[in-house]
Each structure stands twice: as structure tokens, then as C-alpha cells.
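Form predicted alone, single chain, as C-alpha cells, below.
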Amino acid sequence: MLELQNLNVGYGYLQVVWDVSLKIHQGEVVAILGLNGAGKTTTLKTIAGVLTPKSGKILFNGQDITGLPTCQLVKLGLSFIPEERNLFTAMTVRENLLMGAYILKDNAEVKRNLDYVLELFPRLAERSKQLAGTMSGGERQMLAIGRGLMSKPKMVMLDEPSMGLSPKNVLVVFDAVKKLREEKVTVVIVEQNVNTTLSVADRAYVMEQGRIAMEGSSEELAKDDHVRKMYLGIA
């Protein structure tokens, strides 16, 4: 479904991502792991059209999407939920969710998607009339993910979804990822919470200093000595 070919990305003269190549198949949950500054978020932002690569290609369902603006990528079925969440804080939960369905013209489809999201996150149904700016961190993350699902995307990209959340809310977020996997939604997740992420992902790539350093099944990487020492704190 998604293929990166020798992707190079930077900010001005500073190159951050070096010759990154990876493949993600339909229905998989794939993690991109690494420490701060490894290039994980930069890679996601480039796929999502927020950044333009210096060189390399991005293919989505066989179509070259390199450099396409984010609004076009949403119409192709790609949804990006950034770490910042970027909610409309002066709007209600329901209004935020409906903004996520702006590309849909069929009101019945919007209603179905809204029901789906509210079933996935019952807390949002309870808070539907509450202003997004008054919600807790966990509720905001649920809303950001829910809004990203309102367009019924083929692929969802999550950037650090557990950042700043309580352990209880981290479990809620990862339970949602499990449900998406059960429904064959393709998910790419960037995370520093390596242990929990490997428990829900099918495969993972490990980025170090802007390059892909390792790849493999979650089970393989969880047993790897380097991963256990560097990312799981197990000597």
C-alpha cells in the first residue's frame, strides 16, 4: 500500500532523513521506532505532504504521491494524526469530528462514520457537546484520532499517540489501534513507547540518526539484544 524509495528529507541545509526505504502492506500495523531526533516524525510529515523531500519517491497504492499537498492525500485515503493534535479548541467534540469528514458529500456516510468513531471512543459520545479546549489530554488524543478516522481512510498515520498520556489513556489509545487492525485498516505508528507498540504492531522499523537501522517482525525485534538494551532498558 505504501512504499518509500530512497527518501532524503531536510530542513534547509540540515538533512534529517537519509535514503529511507520501506514497504507497508494493506491491513498491517507497522511501527517506526527510535529515539528523539531519529527522523521518525520527519518521515511521517513527508509522507503526509507537510514536507517536500529533497529526493526519493513515495508511492501510495501504486501512485506516485511525492510532493502532493495534504488535502489531496486525504482524498486518496491517507490520514495523518500529528503529535500536536491540532484540534479546533473553540469548537465542540462533535464539530471537530464533523470537520474530519469535510471531503464526504453523502450525509448518510458521514453519519455512519460518526457512529463508528463514537463506538470506538465512547468517551467522545459522552462529551459530544463539550468544547475541545476544555478536555483532558487523553480525551484530546481520542478526539484527534477520531477526527482522523472520519474520512474513512485506507491508511492512518499516528505520530506519538501516547505522548503525555496517563497509563490508563495509553491503553485506550492502543486498544483503538488493535480495533483498527481487526478491521483491516492499515496503520503506521511512530512511538517511543516501544514495549507497548511492539505488542500491537505486526512489524517495525527502527530508525537511528535518520536511517533505517533495523527491521523485522515485532516478535523478532522484541527479542533482539540491541532493541532490548537501547529501547526496552533490558541489559
Given for the second form:
Amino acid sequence: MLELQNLNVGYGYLQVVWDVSLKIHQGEVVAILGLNGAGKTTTLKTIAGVLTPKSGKILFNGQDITGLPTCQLVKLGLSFIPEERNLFTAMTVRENLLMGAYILKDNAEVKRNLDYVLELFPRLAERSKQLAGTMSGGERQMLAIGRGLMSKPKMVMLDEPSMGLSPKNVLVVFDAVKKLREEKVTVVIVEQNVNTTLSVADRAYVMEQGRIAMEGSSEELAKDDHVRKMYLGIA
Amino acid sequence: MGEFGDILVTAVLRGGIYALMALGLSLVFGVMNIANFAHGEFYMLGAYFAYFSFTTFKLGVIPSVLIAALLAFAVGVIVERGLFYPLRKRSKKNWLMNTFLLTLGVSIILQNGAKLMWGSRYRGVTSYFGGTISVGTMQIPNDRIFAFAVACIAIAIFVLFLNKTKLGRAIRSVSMDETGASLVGVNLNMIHTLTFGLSCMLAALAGACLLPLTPAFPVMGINPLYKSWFVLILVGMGNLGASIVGGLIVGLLETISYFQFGAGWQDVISLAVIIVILLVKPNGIFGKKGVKSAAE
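Switching conditions: you have the form predicted alone, so give me the form predicted together with its partner chain.
Now the full complex is given, and it begins with the chain already shown.
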């Protein structure tokens, strides 16, 4: 479904992502793991069209989307939920969600997706009239994910969804990922919370210093000595 | 009623137009982060367009005003596509300063362009409707009421558009978070062009409906430009709801100083108040750090 071919990305003279190639298939949940500064977020932002690669190709469903503006990717079914959340802080929860369905023309479909998201995160239904900027971190993350799902994407890219959340809210977020997996939505998830992530992901890539260092199924990686030492803190 | 009532009525009539001008200026600042110093020139264009539609083409009052608004919208779109869009493609560094200089250039070109095409003589109409209406002890010209009504209707439609329609919501979303807006599929270039066009349209509406009171001439835009900046500085930049209130506050301030100290003093008083407010509240009366436009 998504394929990266020899992607190189950088900020100015500083290159962050080196020659990254990966493949993600329809209906998979794939994790990208790595320490701070490994280039995970940069990779996602490049796929989402927020950054432009220096070289390399990005294919989505066989179509070359390298350098396509961000606003067109949603129409192709690719939704990116950034770590910064990028919510519309002076809008209500409901308005934020409706903005998530901006590309949809059919009102009945918007209504269906809204019901779906509110069922996924009942908390958002309780807060529908509240301004997004006044909510707690966990609620904001739910809203960001909800907004990203309002367009019924074929593939969702989540950047550090559990960052700064309480353990309870981390569970809510990962339950949502599990639900997406049951519905056969393709999910790419970038995380530092390795243990929990491997429990929901089918496969994972490990990035180190801007390169793909390892890849494998979640079970394999969870048993791997290097991963256990570096990311799980088990000797 | 008495004197107090007179002051209030005059202030509201004055303030409505200021609010209309300030709303457009605030919109462009909030959404595009451009400090537009050519805003007054669109007011000027509105007056000219209305003048020619009304006198040369003998159209009615309302068609003339609408045509002026639409033509100014078109000019705004051309200016945005021709100047700001290429600049945004090439560099975002020093954006505020570069666009500020660009708008100054646009202002000079439009002023002198108008002088070249239409000369520097006054072109006005004696009245749109004629007649007066008495409010309390005062006789108010119908044209003033008309201008105020147009301002109110335009502001009401505009606020509804921003809050209740999908496109309006998209404009607000861009003012809050550009990345977030493009992530949900909003085409930023289209929104920027539309916003600039709408802002020019609001300024032109003000110029067009004030034509019987201030005739069209090339540098007529300077005064309304300063007034709208005054409003924005007073209430805080890029806050749409507040700029409407701000327009009325400025109208009231000016009218009070006019009544109390006589003509010519209103600018002195207004500017003195601005200085005091900037000393005490540098972000404006309703200004909060980091909060951008929301017409709640």
C-alpha cells in the first residue's frame, strides 16, 4: 500500500533520514521504533508532504506521491496525525471534527463518520461544545486522532500518540489502534513506548541514526537481544 | 435623548463603518499574517467603482455598491495571486516585513494608478437617497443610515459565513493552524486568495456606501486606513470579534472628543488614548498572547 524507496530527507544542510526504504501492506499495523532523533517523525512528515525529500520516491497504492502538497494526500485516503496535534484551538471539539471531514461532500457520510468517532471516544461526545484549546492532553490527543479519522482514511499515520499521556489515556489510545486494526485500516505508528506498541503491531521497523537498522515481526523483535537491551531495558 | 443620545447615535453610525474596515484588515492579518497597508486603497477603489457604476452607467444604488464590492474582490484576488502568492512560494523568511513593504508598494501604485486614470479631482455624488430622518433632536441623512445598514448587514453575513459554513470554518482553521488545516485537506493557497479578496471586498463596500459623504479621490484611503489600524491596535491584532467592538469604541471616542473639544481634536484624543493603551496593555484591550482570530 505504501512504499518508500531510498528516501533521503534533511533540514537545510543537516541530513536526518538516510536511504530509508520500507513497505507497508494493506491492513497491517506497522510500528516504527527508535530513540529520539532517529528520524522517525521526519520520515512520517515527509510521507505526509509536510517536508520535501532530497531524493527518493514515495508510492501510495502504486501512485507516486513524492512532493505532492499535503492537502491532496487526504483525498487519496492518507491521514497523518502529528505529534504536535495541530488542533484548531479556538474551535469547539465538534467543529474540529467537522474540519476533519473537510474533503467529504456527502453530509450523510460526515454524520456517519462523526457518530463513529464519538463512539470510539465517548469522551469527545461529552466535550463537544468545549474549545479544543481548553482540554487536557489526553482529550486533545483523542481529538487529534478523531479528527484524523473523520475522512475515513485508508491509511493512518500516528506520530507518538502516547506522548505525555497518563497511563489510562495511553490505554484508550492503543484500544483505538486495536479497533482500527480489526477494521482492516492500515496503521503506521511511531512510538517510544516500545512494549505496548509491539503488542498491537504486526510488524516493526527499528530506526537508528536516520537509517533502518532492523525489521521484523513484533514477536521476533520483542525477543531480539538488541531491542530488549536498547528499548525495553531488559538485559 | 438629549446630548448623550446624539453622541451615541453619531458614534454608532461612525463606528459601524470603522468596524467594517477593521474586520477586513484583521482578517488578512489573522489568516495570512500580512500587515496590509494597502487596505485604504481598496476603500478608494470601492468609491471609484461605485461612482462610475452610479453616474456613468446609471445603475441603481444597490447594484452600484454590489458591483464595487465584486470588482474590488477581483482586484484583491489579482493582487494576491500576482504578488503575495509568488512571494510565499519563494521565501517565508521575514514574511511580515516583506509583505508589509509589498503592501506599501501596492498602496503607492494603486494611488498613482488612480491619479493617472481618473485624475486627482473629487468625484462624488450629492446623494444616494436624499432626505433625512429625525432621531431624537437630530436630523440624520438617509445616506448615513444606508451606509450603516450596509455595514451591519455585511458584518452579520460575514460573521455567519465564518462560523456556519464549511468554507468559513476552513478560513478560521487556517488562521489557527496552517499545518493542521492542510492535514485535513484545506488548500492553503485557495484560502489565502479568497481571504485577501474578501478583505478587499469589505473595504470597498465601506468606500462605496460612503460615496455621498466622502467623494472619491486618489489618496482618500489614508484616513480610513489609519482608523482601521487604530481599531486593530486598540483591541488586539487578528481578533475578528473584537475588531467589531473596537470599531464602535473608536467611533464613540471620536464622537465624544468632537462634541467636547470641537472638530480637529478627535485624532489627538484618539491617538493619545492609543498611546496610553499600548503602555498599559501592549497586546490591545482584548488581546491575549498567541490567541488568533475567532469570531465567536
